[in-house]
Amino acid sequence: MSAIQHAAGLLDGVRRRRPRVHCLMNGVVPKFVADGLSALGAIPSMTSSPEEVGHFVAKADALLVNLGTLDAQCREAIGIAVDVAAKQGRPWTLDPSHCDYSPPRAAFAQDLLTRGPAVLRANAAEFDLLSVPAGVVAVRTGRQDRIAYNGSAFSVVNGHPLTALVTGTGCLSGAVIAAFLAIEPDPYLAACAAMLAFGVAAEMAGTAAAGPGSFEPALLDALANLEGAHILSFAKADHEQG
C-alpha cells in the first residue's frame, strides 16, 4: 500500500475514532486551531492550567506542545505535559513557533527535542536553528512540505499560497498531524498522512477563496468535507527511499 493510499485510510480513521488532542497552544490562534481540528474530525482541549494540564493530557490520545506565546505558565504546563504523555505513552508533537525570534526559546526548544516528541514541526527559520535527534520524524513545512525519519523523506506539493497569509495555519498543521499520531503507531506514517490531508483541503480551499479572509473560513470546509477519495485524486507527493 502506497503513503497516498495509506493517507486516505486513516482519514477515515479519525472520522471513525475522533482521537482527542490536548493542544498547549499559543494565545493568539486557540479558536482556529480548535475549529480545525473539529473540522477534522478530532476534539480539541486546550486548557494550560498547571494545576489541570496533567489530568487533560492523561486522558488525551495525543498532544501538542506550541511554543507561540510562551511565559512561565505556559513553560511550566508543557513540562508537566510532556511527563504526563511520557508516563502514559502518549505521542505528542512539538511546534517550535517562533523559536528562530528567541535564542531562549530555541534553548526551550532544543531541550524538549530530548524528551522523546514523535514528531518536529517547524518552517525552514524555525527547523535550521534546531539539531533534531535520531527518534524524532522531522517535517520542515512550506512551499513544498518535507517529512523526514530514518533515511527516507515524503515530500508533500500541495497547498496554496493563501496558507502563508492566514495567521495559524501552520499551528492548524501541528495539530492535524497530533490527530494523526493518535491512530498510527508509525509516527512517520502518521506525518506523511497528516501533511497529504491538510495539503489536500488547503488547496480544495484555495479555489474557493477570494482572498485570505474568505481562506480560513473555506480550509474549515475543506477540512471537513474531506475524504480519502480526495486525498486518492489530488495526492502531489514524491517518496525519497534512503
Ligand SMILES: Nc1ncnc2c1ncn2[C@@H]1O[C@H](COP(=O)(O)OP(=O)(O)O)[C@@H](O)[C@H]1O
Given for the second form:
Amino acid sequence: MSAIQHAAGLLDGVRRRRPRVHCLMNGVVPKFVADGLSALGAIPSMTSSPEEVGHFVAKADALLVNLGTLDAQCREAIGIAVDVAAKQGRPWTLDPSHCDYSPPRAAFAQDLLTRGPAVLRANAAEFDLLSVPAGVVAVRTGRQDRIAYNGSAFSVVNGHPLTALVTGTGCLSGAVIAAFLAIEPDPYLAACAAMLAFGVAAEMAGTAAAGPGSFEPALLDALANLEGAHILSFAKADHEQG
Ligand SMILES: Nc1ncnc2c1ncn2[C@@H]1O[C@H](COP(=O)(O)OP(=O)(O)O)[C@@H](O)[C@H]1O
Ligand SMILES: Cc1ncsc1CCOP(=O)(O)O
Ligand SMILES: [Mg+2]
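Switch from the form predicted on its own to the form predicted in complex with the named molecule and give that structure.
In what comes next, the whole complex appears, and the chain from above leads the way.
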C-alpha cells in the first residue's frame, strides 16, 4: 500500500478512535490548535500546570511539546510531560517554535531531541539549526513539507500560500502529526499521513478563502470535511529512497 493510500485509511482511523492529544502549547494559538484537533476528529487537552500535566499525559494517546512561549514553568511542565510519556510509552512531537531567535531555546530544543520524541516538526529556520538524532522522524515544513527518516524521505507539495499568513498553522500541523502518531505506531507513516491530510485540507481551504482572515475558519472547516477520498484524489507527494 502506498503512503497516500495509508494516509486515507489513517484519517478514517482518527475519526473512529478519536485519540486524546495533550498539547503543551504556546500562549499565542492554543484555541486555534485545540479547534483544529477537534475539527480533525481528535480530542485536545491543553493543561500545563506542573502538578497536573503528568496525569493528563498519562491519559493521552499522544503529546505535543511546543516551545513558542517558553518560560520557567513551561520548562518544568515539559520535563514532567516527557518523563511520563517515556514511562507510559506515549509518542510525542516536538515543535521547537522560534528556537532560531534564542540560543537558550535552541539548546533546550536540542536537549529535548535526545529525550525520545517520535517526530520533530519545524519550519526551515528552526530545522536548520538543530541536529536530528537517529530514531527521530524529521519534518521540515514550508512550501514543500519534507518528512525524513533513516535514509528515506517523502515530500508533500500540497498546501496553500495563505497558510504562511496565518499564525498558528505550523503549531496546528504539529498537533495533527501528534493525532496521527496516536493511532499509527510507525512515526514515519504517521507524519507522512498528517502532512498529506493537513496539506490537502489547506488546499481546500485556500479555494474557499478571500484572504488570511477567512482562511483560518476555512481551514477548520476543511479539516472537519476532509475525507480519505480527497487525499487519494488531490495528494501531490513523492518518495525519495536513500
Ligand atoms: N509558501 C507556502 N505555500 C504553501 N504552504 C506553506 C507555505 N509556507 C508554509 N506553508 C505551510 O504552512 C504550514 C506551517 O509551515 P511553516 O510556515 O513552515 O511553519 P511555522 O508556521 O511554524 O513557521 C505547513 O503546513 C506548511 O506546509
Ligand atoms: C507568533 C508566536 N510567538 C510565539 S509562539 C507564536 C505562534 C507561532 O505559530 P506558528 O509558528 O504556527 O505560525
Ligand atoms: Mg512555528
